[in-house]
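Next up: a single chain in structure tokens, the form predicted alone.
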Amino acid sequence: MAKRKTLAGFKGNTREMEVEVPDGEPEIWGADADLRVVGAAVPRVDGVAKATGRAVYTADVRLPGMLHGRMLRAPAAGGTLKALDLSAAEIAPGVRYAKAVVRPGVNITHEGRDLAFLVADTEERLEAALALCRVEIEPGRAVATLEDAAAEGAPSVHPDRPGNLRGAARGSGEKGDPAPAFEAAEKAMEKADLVLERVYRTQVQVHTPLETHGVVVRPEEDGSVTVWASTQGTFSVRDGIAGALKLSGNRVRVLTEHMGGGFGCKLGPSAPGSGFALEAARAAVELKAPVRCMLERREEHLVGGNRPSSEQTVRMGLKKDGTFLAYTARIRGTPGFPEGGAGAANPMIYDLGRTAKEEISVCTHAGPQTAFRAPGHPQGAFGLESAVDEAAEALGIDPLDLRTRINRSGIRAAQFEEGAKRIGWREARRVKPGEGPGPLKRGVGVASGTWYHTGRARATVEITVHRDGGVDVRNGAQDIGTGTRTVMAVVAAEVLGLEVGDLRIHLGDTTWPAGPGSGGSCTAPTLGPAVRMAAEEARAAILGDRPAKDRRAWAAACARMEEESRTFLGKPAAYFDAYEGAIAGCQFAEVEVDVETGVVRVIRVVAVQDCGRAIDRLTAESQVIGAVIQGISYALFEDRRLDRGTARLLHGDLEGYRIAGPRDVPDIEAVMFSVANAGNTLGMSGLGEPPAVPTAGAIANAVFHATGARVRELPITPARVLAALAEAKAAKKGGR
């Protein structure tokens, strides 16, 4: 390890830092780095392939002799499997394989539970065979809602473990018995001038990637297996299928050339709802033929994963000047049948005095919670940011001013100032909540979010330089649509003095060097430094002490190589000593609310987001815009609905499950707040998750400013807006 000095921070606020860097690492790109390509707006390197349809997705793969597989799923939730008869399906035309994956007597935890896997020679024959399977379930009571599942006498989702509550708690950041933390917080509140208690609720949001979960598995003549997978983790799929087939990892090749989205639900074949992948592999090997299995949209909604719901009871004590003395949050959520994972990241970013938090997961007879773009944060931010707004309103303090007082981040302080100026905060807030003219009322709101510096995963990037000057950059990880290929190309082009189009970027093949799964916003900040290290090795070997100027100089140097090609490896150590301990971001939303119909329309969002150094500004802005659209969809529309009596899904397509469409997308201004954070040799951080955090909170606060009525439950539907308006009117009348 060596100590190196670098200039860290952001424009107008930099400082020299001394960072311990492992030996062999390149110099850190500090705030004063003179960079040619990095930070520019570079179009996606795979953009033309995607726009023209040349890009191959797992759903596009068609192989000679390919068969079709699908999971037979439980038609109801609750109860016990009494009988499973596949005999009629086994002899149906075209059926090649029918295998039960559970035995009679198994508990039916949710509609859609895996029962059997069938394979046929056409999709039509497969559909007919599934209808011939006889499934007999001994009925049992099902619980679909948090309230019903938590009630005394409710049926247990897991009968061998009585009760549906699974808990964890902490106070002031410590795990353990919550009682002392809550006692300390309540004691602190005794000195408060104002104590507020509020309840905020968020819904279940299902993953809705354009490309559903799916695999195509082909057994090879030598006993190995090739898998095309729509996955966020090529290597985790490789390892999972290798384990299921009892093969060594190098006997399974996983390919993900392109994929149609994944927000945390596609991290491996053992993820909830992904058991079909292992069964497809087993069937393909037994049948000695390729097997394709892609989930239908209803299956995706049933078992593909979701963001769990939350019910957040928040209690806060404040002084008249806005100082928080204490903040407590008792949080319950429904993860479906899994026994945990329904917490909410709340509190997280402000100075709230003594804090205490209790998180309880309440099992229901429903499909599984999974990681979903900033797990726990959007629901937690909605609760926290709504509570801070309510405190500001009660104290007569501008909501942005209160946040500025309790804010802990220097980066966020500058972001608040930038965003307020761009949205016109001071001018808009001259109008008091609900007092705008006419039935179409405008309002603005603000909310913040945080995430973590990522890139601690280890990865190796391989760069091959050819005598003709061509450069190939390879890693086995996947680009899930976030622009990883482009980020890698920009970094390599910067170091080698080339243009982005001069490089060939290869991703998504496990025969290439190992890379990370795409989770936790770690892919780009893991691969970026590895690309740079390999490129620096190549530059030094090919150019020596000469500067990397342009492609002509590079090609001339490569022509003098003795070999046809040379390969260089970049495998940086994982280290972090960042400028600030976490990523900061804030969003300002402007909405228009029709107080006669309750319809909310988002007019504009200004998202000021830190991602460290933005490697490709265009890709970074695209990430932020996409996250905001998803946040709008969460705030206003998305809501998984189950029948309360049977826990059966009430929708199975994108007509019944509403997501934001083109007409719902407002003017979105993505402000990339570049911070040279010294966390790695590029000074970059991940970006996939942080901009998804504040959107719903900012919209909810804007709705209050527009109407003077607080909606404390997502999604913010017209009915809830009208109910909040009626409640506010009644309260005002009663106050008189």
Given for the second form:
Amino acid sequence: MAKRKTLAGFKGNTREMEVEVPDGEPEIWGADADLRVVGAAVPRVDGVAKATGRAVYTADVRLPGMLHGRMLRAPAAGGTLKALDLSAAEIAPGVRYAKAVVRPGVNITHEGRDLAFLVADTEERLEAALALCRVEIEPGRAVATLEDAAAEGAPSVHPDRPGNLRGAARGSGEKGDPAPAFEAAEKAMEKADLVLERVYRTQVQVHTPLETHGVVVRPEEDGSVTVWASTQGTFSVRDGIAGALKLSGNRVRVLTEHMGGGFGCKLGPSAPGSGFALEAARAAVELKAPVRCMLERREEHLVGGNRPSSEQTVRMGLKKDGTFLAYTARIRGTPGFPEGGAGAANPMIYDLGRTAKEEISVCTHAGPQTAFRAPGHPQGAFGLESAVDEAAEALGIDPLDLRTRINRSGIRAAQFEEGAKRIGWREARRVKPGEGPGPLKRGVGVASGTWYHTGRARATVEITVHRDGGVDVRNGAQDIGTGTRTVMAVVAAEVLGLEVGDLRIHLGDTTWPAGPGSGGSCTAPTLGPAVRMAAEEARAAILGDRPAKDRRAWAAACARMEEESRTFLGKPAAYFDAYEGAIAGCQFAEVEVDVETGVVRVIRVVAVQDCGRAIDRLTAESQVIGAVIQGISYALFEDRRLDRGTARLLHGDLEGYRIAGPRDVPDIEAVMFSVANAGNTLGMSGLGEPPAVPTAGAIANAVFHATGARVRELPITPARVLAALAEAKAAKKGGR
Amino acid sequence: MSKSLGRRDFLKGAAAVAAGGAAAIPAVAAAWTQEAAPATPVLGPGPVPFTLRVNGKDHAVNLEPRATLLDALRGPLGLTGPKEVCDRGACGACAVLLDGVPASSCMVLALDAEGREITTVEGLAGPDGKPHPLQEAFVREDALQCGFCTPGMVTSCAGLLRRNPDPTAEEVRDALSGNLCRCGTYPRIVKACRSAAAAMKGGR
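Alright, leaving the form predicted alone aside, put up the form predicted in complex with the partner chain.
To see the whole picture, the full complex is given below, headed by that same chain.
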């Protein structure tokens, strides 16, 4: 390790930092680094393949002799499996494989539970065979909602472990019992001028990647298998299938050249609520033929994972001047059948005095929660930012001023200023909540988010330089549409003095060096520094002391190589101290609410986002814009609903489950707030998740400003807006 | 029972519709009123040979009448640009141009597309393989992320520009209202479409 100095921070707020850097690491690109390609707007390197339809996704793979597999799924929720008879399906035309994956007596935890895996020679015959399977279920009561599942005498989702409440003892930052923290917070609240208690609720959200989960598995002559997978984790698919087939990992080759969206639900070997990929692999090996299994849209809703619901009971005590003395949150949420994972990131970010928190997961007869773009955060930010707004309103303090007061991040303070200027905060907030002219009322709201520096020293990037000057950059991880390939190309081009188009970036093949699963926004900040390291090695070896000037200089130096090609590895040994420990972002939303119909339209969003150093401005902005749109969709439309009596899915399509379309989306201003954060040699962070956090909170607060009515439950539907307006009107009449 | 319209009679009428084009309505009426079987043979349920004209070339296919145009394109024709996402006409990922007009190919029977000019995203590029100005604009503006909705988006935009070479942002959003994107690329698609329109007007 060596101590190195670097200039860290952001425009107008830089400082020299001394950081411990492992030996062999290149110079840190500090705030004052003079870079040629990094930070420019570079079109993504696989853009043409995607725009012309040439890009091949797992769903597009067609192999000679390929068979089609699908899981037979439980048609009900609750109860136990009494009988499973596949005999009629087995002898149906074209059927090649029919195998139960559960035994009678199994508890039907959720609609869509895996029962049997079938393979046939065409999709039509597969469908016909599935209809011939006889499933007999001893019916049992099912619970679909948090209220029903938490009620006294509710049927247990896991009858062998009674009750549906899990994790009651988990408190925020405290080991074990959260009760002492709650007691201390309550005590602190005794001195408060104002104590507010509010309940906020959020819905279940389904990831809805356009390409569903799926694999094509081809058994090879030598006993190995090749797997095309729509995944965020090529290596987790490899390990899962190797385990199922009892093969060593290097006998399973997983390929993911392009994939059609994941957002957290494609990190495992199959899907969060199904083992379909492992069954497809077993069937392929047994049948000695390629098997394709892509989930149907309805299956995707049932077993593809979701963002859990939340019910956040917040209590806060403040002084008149806006100082928080205490803030507590009791969180309950429905993870579906898994026994945990339904938390919410509330409290966070702000100085709220004494805090306490408990998180309880309430099991329901439903498909599983799983990681979803900033797990816990969008729902937590909706609760927290609504609560802070309500406190500001009650004290007569401008909501942005209150946030500025309790904010702990220097980056966020500057972001608040920047965003307020762009949205016209002061001007807009001159109008008191609900007092603008109607019936189309306008309002602005603000909310914040945070995320973590998640780059890790756990990837190796291989760069091969050919005598003709060609450069291949390789890693086995995947580009899930975020622009990882492009980021890697930009970094290598910067170091070698080349243009982005000169490089070939190879991703998505587990026969190449190991890389991370794309979760936690870690892919680019893990691979970026590894590319840099390998490229610096290559530059030193090929160019020596000559400057990395341009393509000609590079080609001339390569031509002098003795070998046909040379290979260089980059594997950062550690990541180091960051300028600030967390990523900051804030968003300002302007909405228009029709107070006669309750319809909310988002007019404008300004998203000010710390992204460390933006490596490619174009794809970085796209990430922010896309996250905001998902946030709008979450705030206004999406709602996974189950029938309350049977816990069966009420919609398995893209009509009943509505996501934002082109006409729902305003122009979005993505303000890339670059921070040289010194956490790695590029000073870069991940960007997939952070901008997904604040949007719903900002919209909810803007709706309040427009109408004077607080909607405390997502999605903010016209019915909820009208109900809140009626409530606000009644409260006014009541003389409150 | 024998005098009422059976499923078989209806299929005969429907076949006449498929074959008859402009004579569609009289053919259906005939099926309802006449007991004597029309001369048109019954199609299906087994594979039926017919021809699809895709991206300027005729392709002989042999498909069950229930096969959708999307099945035909992605299966035997190997054109996997159009994607299957919802399979129910809700998302536009499978959009193709039928005689120049965008259509969800998952909602069209392959048999019904016989005799029509079908253009997929693969057929938009020039004969030299040079990407269509729309495709170039999508890349330039970064109007795509995972790319799974992109072929449908590009195709819908191409349909729009054929009937409206200079659309406003609002008109682009309207034209795309049947297309869904989960990554959230809409604003940049609107930009790309208008940027392509400008480029095409400039004689490109």
